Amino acid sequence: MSERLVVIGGDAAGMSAASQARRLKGPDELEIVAFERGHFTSFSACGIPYWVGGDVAHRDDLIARTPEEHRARDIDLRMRTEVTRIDVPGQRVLARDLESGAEAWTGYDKLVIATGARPVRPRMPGIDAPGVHGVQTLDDGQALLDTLTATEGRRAVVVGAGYIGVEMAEALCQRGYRVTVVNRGAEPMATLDPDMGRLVHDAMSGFGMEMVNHAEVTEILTHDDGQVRAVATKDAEYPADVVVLGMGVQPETTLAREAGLPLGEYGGLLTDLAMRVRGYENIWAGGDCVEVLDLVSGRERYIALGTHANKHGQVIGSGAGGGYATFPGVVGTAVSKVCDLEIARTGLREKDARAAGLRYVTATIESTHSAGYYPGAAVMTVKMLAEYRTGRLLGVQIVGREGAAKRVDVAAVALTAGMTVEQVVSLDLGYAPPFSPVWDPVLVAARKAARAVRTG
């Protein structure tokens, strides 16, 4: 008799898990039923700003695998169907067809929760007005493009200055809009330390964007016809023909909470190394609805990234399909860009190190992505954190032009390996004048950090 695997969520983690389980077990051994409340599966939400900005020509370019392709692999994928309840003792889920309203229970032997994240959307006057957009799904992206096409004005306000905020600011600039970014933090990109975030601020201002920090949005103001006209803070109003919300996301764990499953400090599901929900042998969870282990601090943290979600899905699918795999944790690596400025970080920021009770030293250097004499050599700034006395590498942040962002991968490997900054200095990295100075910028920062460790 075959078992039934039920998957809640049809994007990266959920469908990766379903696909991997199917590779390990055929339909005679394992029936797979997946529920997705949206119109699309296996799409790249990270690519939406580049679609909106025109770098990606077509919406379908962002879809890795369609519902029809999943069904061709013997996965019973039910689109526009939302799971509204998990009955853990009864091993079943209640799902509602969003088109017909019909509800039905589906039993499971094994369950995967991949409900993703929900965008932060605070309650305030005007937040649902025409012209105010989030950008989490392909439907969101299409709605925004429709508004941009229909809008005569050319003033845009982006609320929030994290990854989505700065990427959407660039996309709107490329569409010919005058862009104001309203940010409640001290500097854009709160995933960086403020001194590095200031470099992003200066660059955005240089690109013609107005950057407003220390500003909390209190209201979206509208015309008499209900259309958005401005974004208001306590101290000012910023005219807008379109508003894009980029205020971050939170784990979507409403179902899990109501089912009594364990949640962490950030509201994400807690799992073991095999991505099983803690205390439940037949329930797995992955993607943006879970918390993960930070390998540097040793603490749980919440990071919503497609890279993690796809890896979670592979691990979950292996376990649900009768195999074995683990997800050991992360070091918190992420890259982004705004216009030609590249932004990267991995490991701990200063406030993360303090929160973990770590004593540390810092080193910040400026260098170039290629030999200084090579045509087009572009400046980058590298900041490195190392543990006081031991010299263990704790974190790296890089802001610069061409060739800056992907250098963070060297630091990510070093963090995963638990290397000291002295060991990083000795790394045998590739060199040729078009690609790097004789001393790569990461090595220069490590050398300065090593001196700081020695001198205390």
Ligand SMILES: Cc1cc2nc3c(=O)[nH]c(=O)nc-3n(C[C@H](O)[C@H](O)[C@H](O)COP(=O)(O)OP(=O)(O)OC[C@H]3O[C@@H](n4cnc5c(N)ncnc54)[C@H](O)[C@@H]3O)c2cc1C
The other form holds:
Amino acid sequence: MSERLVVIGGDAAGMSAASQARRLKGPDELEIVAFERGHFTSFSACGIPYWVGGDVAHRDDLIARTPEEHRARDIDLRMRTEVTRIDVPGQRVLARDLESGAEAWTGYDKLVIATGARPVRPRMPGIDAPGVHGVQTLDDGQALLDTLTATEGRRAVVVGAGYIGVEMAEALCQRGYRVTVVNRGAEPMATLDPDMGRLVHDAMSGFGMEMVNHAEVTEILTHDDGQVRAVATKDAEYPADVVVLGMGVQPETTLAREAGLPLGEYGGLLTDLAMRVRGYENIWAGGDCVEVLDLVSGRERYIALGTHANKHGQVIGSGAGGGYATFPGVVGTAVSKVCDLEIARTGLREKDARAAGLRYVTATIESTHSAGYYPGAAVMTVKMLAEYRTGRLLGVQIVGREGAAKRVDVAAVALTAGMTVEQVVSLDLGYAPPFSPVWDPVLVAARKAARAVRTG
Ligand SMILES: Cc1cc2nc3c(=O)[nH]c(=O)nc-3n(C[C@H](O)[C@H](O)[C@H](O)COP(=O)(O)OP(=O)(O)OC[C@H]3O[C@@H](n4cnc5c(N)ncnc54)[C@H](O)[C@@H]3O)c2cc1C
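Other form of same protein, the form predicted together with the ligand, not the form predicted alone:
Every component of the complex follows; first up is the chain already shown.
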């Protein structure tokens, strides 16, 4: 008899899971029903800044697979349908058709929760005013583009200076806006240590962006017609014809909480290594709605990234499709850019290491992305953390121009392998003058960190 797999959430994690399960089991053995409350499936939110900025011409370029393509693979995809309850003992979900309002229960043998994240949007006056935009979905991106087209003014304020904030700052600059980034933290890119964030700050100022730190937004001010006119903090007002919110995300786990499923410290679902919700044989969860194991600190963390969501989906689909796969955890690798500045990080920041009870040394070096004499050699700063005494690599942050971001992948591999900085020094990395100095910047940082460990 055929089993039924129900998937809640039709983007990266959910549809990767559904697709992988379908690869392993045909429709005679496994019926797959997926619910998506939005208008799109399998789209790249990661591409929204580049679409808004004009590097990507069309919205549809960001869609990896349409609902029709999923249905052609025998996935019963129900768009604009929101799951409003999970009845765990009854093995069923209640879903509402958002167009007709009709509600119905659907039973499941296996359930996948892939509800993603919800953007932080604090209640404050003016937050819902016309001209204030999030950038979570393709609908959000289109609404922002519509505002940019309709707006005569040319001043934009971005609230938040995480990677989405800085990427949107670049997009708005490309659209010809004068951009102010209002940031609650000490420096932009709180996923870096502040000394490395400072480099991002300096570069953004060099690109003509105004970067305001230590500034908590208290209110969005509007004109008489309700349209946004400024962003207010305790100390100042920043004029704005358009406001983009990039204040971070939280796991979308309301349904899971109401169903009594286990949540962690950050509000994300807790799973085992096969991405099964802990304590539940037939319920899986993945993507932005779960917490992940940090392989460096050994703790659960909340890191909302598409790279994890897609891998979770594969693992879940393998399990739900009768196969076997696991997701061992992450080292916290992330890359982004603002204009031609590349920003990369992996592993622990200083404050993460302290929170984990680790003693550490740091080494920061400046080098170039190619041989110093090679035309266009651009400065790159690498910061490395290593454990006191053992020399185990704990984290790497890189800020620089061309070639900076993907260099962090070497460090991600070294972290995953549990290497010491002494071992990193001996890595056989590629060298030719156009690509690196004879001592790659990562190796130079490792050599300095190894010295610090020895003398530590
Ligand atoms: C602007 C931007 C840039 C980004 N850039 C990067 C990047 O460069 N690199 C990177 O790794 N990551 C990036 N990300 C993050 C990445 O997009 C997410 O991590 C990824 O989309 C998570 O996939 P997911 O399937 O877990 O969740 P989502 O993509 O959020 O999908 C969850 C889906 O579930 C649906 N849903 C939720 N609740 C219900 C319900 N009750 N019933 C029915 N449907 C429901 C939602 O409508 C949504 O479509 C970026 C995100 C944004 C917003």
